[in-house]
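Just one chain is shown here, as structure tokens, and it is the form predicted alone.
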Amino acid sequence: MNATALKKFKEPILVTRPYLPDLEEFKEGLEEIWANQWLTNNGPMLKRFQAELAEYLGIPEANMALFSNGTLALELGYYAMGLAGGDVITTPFTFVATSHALKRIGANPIFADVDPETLCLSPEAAERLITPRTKAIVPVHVYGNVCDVEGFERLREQYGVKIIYDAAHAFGVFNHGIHGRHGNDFDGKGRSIGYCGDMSMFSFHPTKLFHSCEGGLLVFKAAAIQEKLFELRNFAIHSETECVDVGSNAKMNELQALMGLECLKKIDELIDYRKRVHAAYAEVLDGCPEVKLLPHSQNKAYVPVLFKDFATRERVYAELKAQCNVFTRRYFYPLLTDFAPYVYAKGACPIAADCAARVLTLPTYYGLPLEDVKAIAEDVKEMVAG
């Protein structure tokens, strides 16, 4: 391989960027902040939040809630739909938090294989590990890619199981087959993914394609939970005098919600970039054999790339860094049945074990110069060709 002919950026290209509102408006937001005095415990702006997301995803007040993070989001709906005490079938092929909050709650994370063309839970493995203790499957719409929601609402109706969706990298992504509370097809987009099975968790970490500095979402079918959720993101407090659970602190504060409200305003223009993005990586790697681009969601969240075997990968993740000034991420490496929490599941999922030794996700990011992007791509070719 050539190293001259990589092209090295003066400035690092990170694999993404958060993306960040007009600063003058985002200061309209603090003086109403200000002028109201109210910084958590359901203020105004969170109540606007809620309202303006529901109209986005095309889904009732009535079955969402938010959260100061996903990580909470999970841990506390996974306990509201009480999952304490059994097994959970989950996906290796995910980050910690999926199975984390399982472990925090007292469940037990079981660990199926993948689909190889999505990377998303197979639900043909997962009803393989069915038994009389399990309570759940959590399968992952991993990098926004749709998970198989009709094989696991057969296996909901079937075995009497809750699927519960981490549903972290898939916010924008639409079900056309499910209608919104119009009853046609909400804005022409379908309503959110999130409305699939019992419930879906999103996350509005900074590395999301939607964030709000820190932030999560469920949205469930059953708007009973709602009140549930609400006193256990709030210590359980039922009343001055009632404390009727052992809860958290997972609300979400005013400045989170300030900041969900200005990137929602651009959400359709962080997608439809990141979709140049997509097209102009494709453009390069298309056709090219060493590098299989993986099937892409409908946000484009992540650019995720599968390279021939192990060694290729490691060798185009180091050299990008050090000859280009590239960060990408091997996302998701290792697995987590790799670490200590979970190693007795340790070669129970092949296929998963296999992707995830030649995945690597490449930067996309709101405003990455798609001649940028075309460089990073013709750089990996000269790589893998090297």
Ligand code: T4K
The other form holds:
Amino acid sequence: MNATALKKFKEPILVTRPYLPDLEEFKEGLEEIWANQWLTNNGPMLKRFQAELAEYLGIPEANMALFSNGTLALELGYYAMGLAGGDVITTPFTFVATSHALKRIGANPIFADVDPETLCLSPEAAERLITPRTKAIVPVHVYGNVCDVEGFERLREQYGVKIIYDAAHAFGVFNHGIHGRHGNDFDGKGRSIGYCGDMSMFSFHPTKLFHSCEGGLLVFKAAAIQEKLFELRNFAIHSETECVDVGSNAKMNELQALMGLECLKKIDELIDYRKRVHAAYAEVLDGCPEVKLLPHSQNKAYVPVLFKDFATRERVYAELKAQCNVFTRRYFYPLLTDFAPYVYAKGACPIAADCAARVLTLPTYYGLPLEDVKAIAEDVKEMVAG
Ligand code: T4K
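Form predicted alone done; form predicted in complex with the ligand now:
In what comes next, the whole complex appears, and the chain from above leads the way.
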């Protein structure tokens, strides 16, 4: 291969960069926090953030709860849904947090294989593993690709198992492709994808297309568990004289809520830009038989590509770093079932293992120049040519 044809960027290009809101507007919010002298524990910024999220997502405030990060949101959500001590069927093709949160409450992750198109948990594969000990299924809308929600709904009805989605990557994904605040109502049409199954979790980590520095949101169907979740995120303190369970400290603070509010102002633009980045990659890579750009995600939160084999993926990953100054990530390699806590299931999911060996996520973020995107795509194409 002729390495001189590759573009080497002067500054490193990372797989992602967080969006940072206008500093002056952020300072106005800080002044409000200073005036309030209220920094955490269900403060006014958090309440405003929750109200604005409800409007954006098209989900009533009574059906949501904010947390300090997505992992604790999952952990407390799983716990509130009664999964402790039970078997839970989930996917190995995800970030470790999906299963760590199960293990931390004493649930037992059982791994089922993924759909080769979307890389999301397959309902058919999950169904084969259901036993009387199964309390729930945890599919992941990986990269913002929507799971087969109808398939999982059938399993929920047929087997009485809970369905809890890890929607960490799916903020801004809507049923029927309709944005919440544009003509949405609460009759089940055009709401956030978070309103599927029994519960969903969105991560607001800075590596996500939308963030609050750190943060997590649970959306759930049964409004009755909101109070329990509010208590669990605050040590399970019920009143000045009552602590009713073993809770955690998972409260979102006022600075996080302010960051979330400021980023939410830009959400349509943030998603639109990712779509343009994806389209710029597609312009170069579509029709290139050695690189398959996964097309499915509605919010284009990530740009995953599949190569023909492990050796090619490893070579492209290393060469992009060394020769182009481009830092991609192998989300999600290794598979969870290759990590020590889950190695008991190694080899159980061959489709997921094959995809993990061949996948690479290319850089995408708000403001990444589209000509740089095309140059990265050309570099990739050049590396796999011949
Ligand atoms: N479920 C799923 C499916 C998830 O993907 C995640 C998180 C969770 C649950 C848990 O949600 P949280 O508890 O995180 O809310 C990153 C993130 O730390 C993690 O949030 C995310 N998934 C995962 C997919 O990716 P790393 O170890 O790859 O992150 P790191 O620090 O190497 O950052 C990646 C790139 O971003 C780097 O190139 C640098 C850049 N970056 C990062 C940060 C934090 C910045 O430019 N600025 C920043 O502030 O895990």
